[in-house]
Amino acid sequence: MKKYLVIGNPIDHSLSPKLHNYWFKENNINAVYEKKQIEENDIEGIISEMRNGKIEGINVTVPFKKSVIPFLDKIEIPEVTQSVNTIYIQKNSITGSNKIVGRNTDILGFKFSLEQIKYSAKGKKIFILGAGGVTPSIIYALEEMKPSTIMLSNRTKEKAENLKKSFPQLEIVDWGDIKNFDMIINTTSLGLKENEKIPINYDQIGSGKFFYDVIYNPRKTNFLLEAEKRGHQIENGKMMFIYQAQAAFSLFTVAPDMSDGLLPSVNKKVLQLLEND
């Protein structure tokens, strides 16, 4: 039986095993997908397990999307993102050699999640909270959508300034200083715990804004609940999660002859499966 993993810290909230195991069963694939909480110094050992054939593929979540990169043979990502969320084995049926490859499916996941709800970021003022592992992928995706402005605020300003080196058009804003926006995106981990709150004075924000949280479990973070109370449009990261997982599953199931992998269905059954959590 083939084995797949999602690694991160924390990892309890991840629904990746539930989704991938469902798709494995639907496609009659003899495989199991598990989650594993690790520390930074565990990464090399985990990748070694892939080289030894004990693990077939890995998804990566916070805070290891950048730190896995040095241990891979090859990365196929936009360089400015420096973010890998899917690691798979690229098999060559002719030479018999294997390469451990890193990809980024977060970019597609975010893009498809907005397309699914028919939200256009073109010409909009976008405000991003956080500068962590998924943030560069979201900025990269947004740039292709042609917003008028992308603003970013992070608790540690140095991290925000480092992102500006890769994305010069970013407007850096002090943490807690909320500028006028059309869409605000929380990419921080604030919200995974019930008592955590983002420093926003919701009553000073105009009407008709769009609040997007990359967190999908819990379904409604305080960030989204407070916005919903005031009539704003809200969206959690569930569809982004599903679409990035769909692309990852396709990479996991690529055949040795390099033919396309399986693209599992995203339908009502999948949505209901995750709605129960």
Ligand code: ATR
The other form holds:
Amino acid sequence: MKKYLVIGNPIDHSLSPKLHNYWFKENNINAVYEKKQIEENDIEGIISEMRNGKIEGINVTVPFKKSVIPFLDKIEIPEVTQSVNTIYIQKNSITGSNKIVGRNTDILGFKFSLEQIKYSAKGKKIFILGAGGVTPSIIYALEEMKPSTIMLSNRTKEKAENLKKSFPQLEIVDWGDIKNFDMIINTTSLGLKENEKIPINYDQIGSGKFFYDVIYNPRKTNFLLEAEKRGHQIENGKMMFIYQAQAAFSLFTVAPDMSDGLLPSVNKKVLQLLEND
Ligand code: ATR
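Form predicted together with the named molecule, following the form predicted alone:
Expanding to the full complex; the earlier chain stays at the top.
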């Protein structure tokens, strides 16, 4: 039986096993997908398990999306993101040689989540909160959508300034300050715990804005609840999570002849599967 893993720390909260195991079953694939909490110095060993055929594919979550990179044979990601969330084996049926390849499906996940609700960021003023591991993938996806401005604010300003080196278009805003925007995106971990609040003045924000939170558990963070109360459009990170997983599944099932992998279903049943937690 083929084995797949999601690695991270912490990892308990991950819904990836639930989703991928469902899709494996749906596609009659004899495989199992598990989660594993690891430390930084476990990475090398785990990648070598891919080389010797014990593990077929890996998803990577916080805080290892960057630190896995040196152990891979090849990365196929936009350099600026420095973020790998999917590791798969690229098989070459002609030479018979295998390569361990890193990809970033968070970018696609974010993009598809907006397309699904028909939100166009073109010409819009975007305000990003946070400068953590997933933030560069979101900026990268947004830049392709040609917004008019991307502002970014992070508690530790230095991290925001660092991101500006990779994305010179960014306008850095002091933490706690609010500028006029059309769409605001929370990429911080604030809100994962129910009592956590982002220190912004919601009453200072005009009407008809779009609030997006990368967090999907809890389903509605304080950030989204405050926005909803004031009649703004809201969206959590659930569809981004599902679409990044769908793209990863597709890579996991790419055949040695390089034909496209399987695109598993994203439907009501899949959504319900993640609702129960
Ligand atoms: P990492 O920084 O290891 O990539 P992450 O979970 O991807 O971790 O990112 C955490 C993000 O949430 C950061 O933007 C972090 O801000 P700092 O750079 O200032 O640490 C933000 N964050 C976490 N806890 C926060 C808090 N209590 N107040 C404000 N921002 C917070």
